[in-house]
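Take a look at this single chain, the form predicted on its own, given in structure tokens.
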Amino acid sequence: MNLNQIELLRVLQETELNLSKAAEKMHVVQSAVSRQLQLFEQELGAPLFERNGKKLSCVTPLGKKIMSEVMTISQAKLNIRAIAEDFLKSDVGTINIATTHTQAKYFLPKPIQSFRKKYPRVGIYMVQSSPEQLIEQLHLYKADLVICTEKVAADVDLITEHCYSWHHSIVMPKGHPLSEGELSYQRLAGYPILTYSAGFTGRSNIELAFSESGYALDIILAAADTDVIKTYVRLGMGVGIIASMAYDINTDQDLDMRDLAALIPCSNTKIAYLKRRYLPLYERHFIDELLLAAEDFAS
């Protein structure tokens, strides 16, 4: 057993069992793939994945237990590295976000701004998609951050931090009905609503309100980006559920915003990273200028 099997194992997981793939990124041939992976099962006495002809197919029983090890593993030698990193050159790397666009365009602005002023050697790089696919980001080490609403909580191998909590509003054209008089589940329920994608900025709470209600949403558009909600309810195709925070009083001028706090539960939006994992001193400082502009985000 070598590091260099233990790394093959990882890649092979993060090529979703693809030799070929896996092959090409530990830069050798596929050959030399298969036949340290045929050794180090050998060693071990038992098959760690499953085959279908020359491909292998699924993991083995054995395999998953392994792979958890061998994460493990990954994740000490990063940490080494980082340490050493952190010691000689603390202001000094870069910070992968994984994150949502209504995180990257209405929240983050202000904190990666004030960051940047004190660590202007810190790189910070954006990935923008569902929830389920950013901790999948953290997973795979291509994320060191995850900042979103969806998700996070019910994974045991992070750790997260409550960052702010926020609203959803209606956005309508002006002189929308719904523009004035008292707001209710049957009066909304009444019209077509444009709002998120399941899984996407507090889409879960907006489902259970109206589920313990008895009313049923008519939903004909969803979406990831608020601006494209915002965009077809412009077009008069409906009325928008939006965060609050995407309302800009600028640029929103002409459409009508009402608050939905009183129907529909706040949403928590978290900062989430591995347990497992080093971070960094600017990363920490970083941290904490999310949960400083958080402060004044939520009021």
Given for the second form:
There are 2 protein chains.
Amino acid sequence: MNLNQIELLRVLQETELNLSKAAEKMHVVQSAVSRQLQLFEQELGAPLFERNGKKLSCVTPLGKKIMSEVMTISQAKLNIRAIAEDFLKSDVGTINIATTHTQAKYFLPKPIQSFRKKYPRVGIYMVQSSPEQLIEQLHLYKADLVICTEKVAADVDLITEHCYSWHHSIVMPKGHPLSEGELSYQRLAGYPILTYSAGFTGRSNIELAFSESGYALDIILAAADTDVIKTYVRLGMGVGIIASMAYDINTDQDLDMRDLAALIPCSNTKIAYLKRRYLPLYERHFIDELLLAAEDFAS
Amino acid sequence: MNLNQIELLRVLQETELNLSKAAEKMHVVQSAVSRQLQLFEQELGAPLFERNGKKLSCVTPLGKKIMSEVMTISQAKLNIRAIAEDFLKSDVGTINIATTHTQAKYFLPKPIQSFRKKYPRVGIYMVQSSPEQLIEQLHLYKADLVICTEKVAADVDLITEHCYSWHHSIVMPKGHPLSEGELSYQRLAGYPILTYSAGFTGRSNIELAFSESGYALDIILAAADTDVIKTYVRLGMGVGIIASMAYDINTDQDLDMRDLAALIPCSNTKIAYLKRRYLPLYERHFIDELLLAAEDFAS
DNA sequence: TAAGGTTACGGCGATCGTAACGATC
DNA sequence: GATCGTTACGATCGCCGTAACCTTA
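Now show me the form predicted in complex with another copy of the chain; what you just gave was the form predicted on its own.
Let us now look at the entire complex, which starts with that chain.
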């Protein structure tokens, strides 16, 4: 048993058990990984993968148990390197943030700018994708931190920290009927609605509130991106339900905004990272910066 | 970085940072481990140990952080082997029990006998030592399970399961004054006492009860071993305070026994094992057997 | 001087790459 | 025939052991 074999198993999992791709990722020829896998299985005395002819088809029950330990070792190995690097130069490194458009555009600019001033030698890279994929990015080591609102609480391998709470608002062209009078589920249900795609930016809370109210929303367009929603609202296609912080007091003066705090429960944006991962000092400080910005942001 | 280097670090910790002894344990010559350590430190870019001249004197702060990951990897590596072996032949193996004399002699015989019938191919080895050392045995991989009463609750790296509760009794030659009348702290304080050594078999509970009562026990002999205590009680040296289950209805008829449940709080015997260690099936079953025996034992 | 650690050097074996082959779609 | 995996074989490089040397109690 050696660390390359362990690494191989991890990479195999990432490549859907494709030996050729795994070989490529590990910068060796395919025959090498084939042999290493055989040797490892031979050493353990039982196959870790089921074969369909020659192709690996799936992981055996034994393989699954082993794989869990493999991931532990992989992570610890990464941690060792990270700890050493952090020790050598604690102000140099990179942070890969996986987040959604809303956070990237409306929440992150300030804390990132402020962090950059303190740590000019730490590179910050952002990956944008859907909340479902965000978590996957973490597990694939493609992201260090996830900042998002949906779906992070469930995963037991993650540590999640509460970042800030916010609520939804409606936006519509100036002079729209909904700009006046009391808002209710019933009134909202009477207009065509533009909002976030399922699984994005607190959409689940919108669903929840309306399904409990008994009125069905007439959602005619769903986008991952607030700017897209606003664009179509400006075209008069309907009423937008967006995150309140996505209403820009400067550029959105042509739109009326009204708060839905009374109708839709507040959403909580969280920071998540892998439980067993070593956090470099600068990354811990970055999180602190986020939490600091969150305080201002909520008010 | 490779697994041998990881293993080396683990072994170094066990040998008080003595390279020669570490080499011996790893079945290689001393110069080999010297080089491997250098290579590893070189790879990380910083020393893990402080040197006094040439000797390793202590672990650097960096080393301590790294060491924690090293232990994780070591354990996971052992787990991989254990999982595979368990899969290949789930009824063959060994269990190393670290326990105290009292458990070994009075509690364990029945469950062990019963377990052996179901798993004749599992070897059971017992290590006896003081409760303090028991835990150390676990961490040194010299024991798989610890069964004892004192000091196991504190360690966060352990899983502990409650086994059974019991209380102390006094034993004394037939016709002793304490055989009659009500027992009290005051009366007990008036006789020379023989009981367990500090840290053994619920001794801490005895201390606790008497220090709260305001009366001081006159302990004239302390032993790790109930049989030793009984021997000296038979010689008329004083009154023994022993675990109730250590009074043998057959062989101890020359001694009077009286229960101290009213004076000394009950003690709890626990089963403990390393949190991150994979438990083979037979070992899990052995624990079940212990818990089963514990039910009978308490009544 | 004994015990612990480092450095130099030669030999061996593990693992790699090349290459030819087998299977499956 | 394109993709994926296995087997055979020669070459290389990492790691070990021997041995000589250094340092400190």
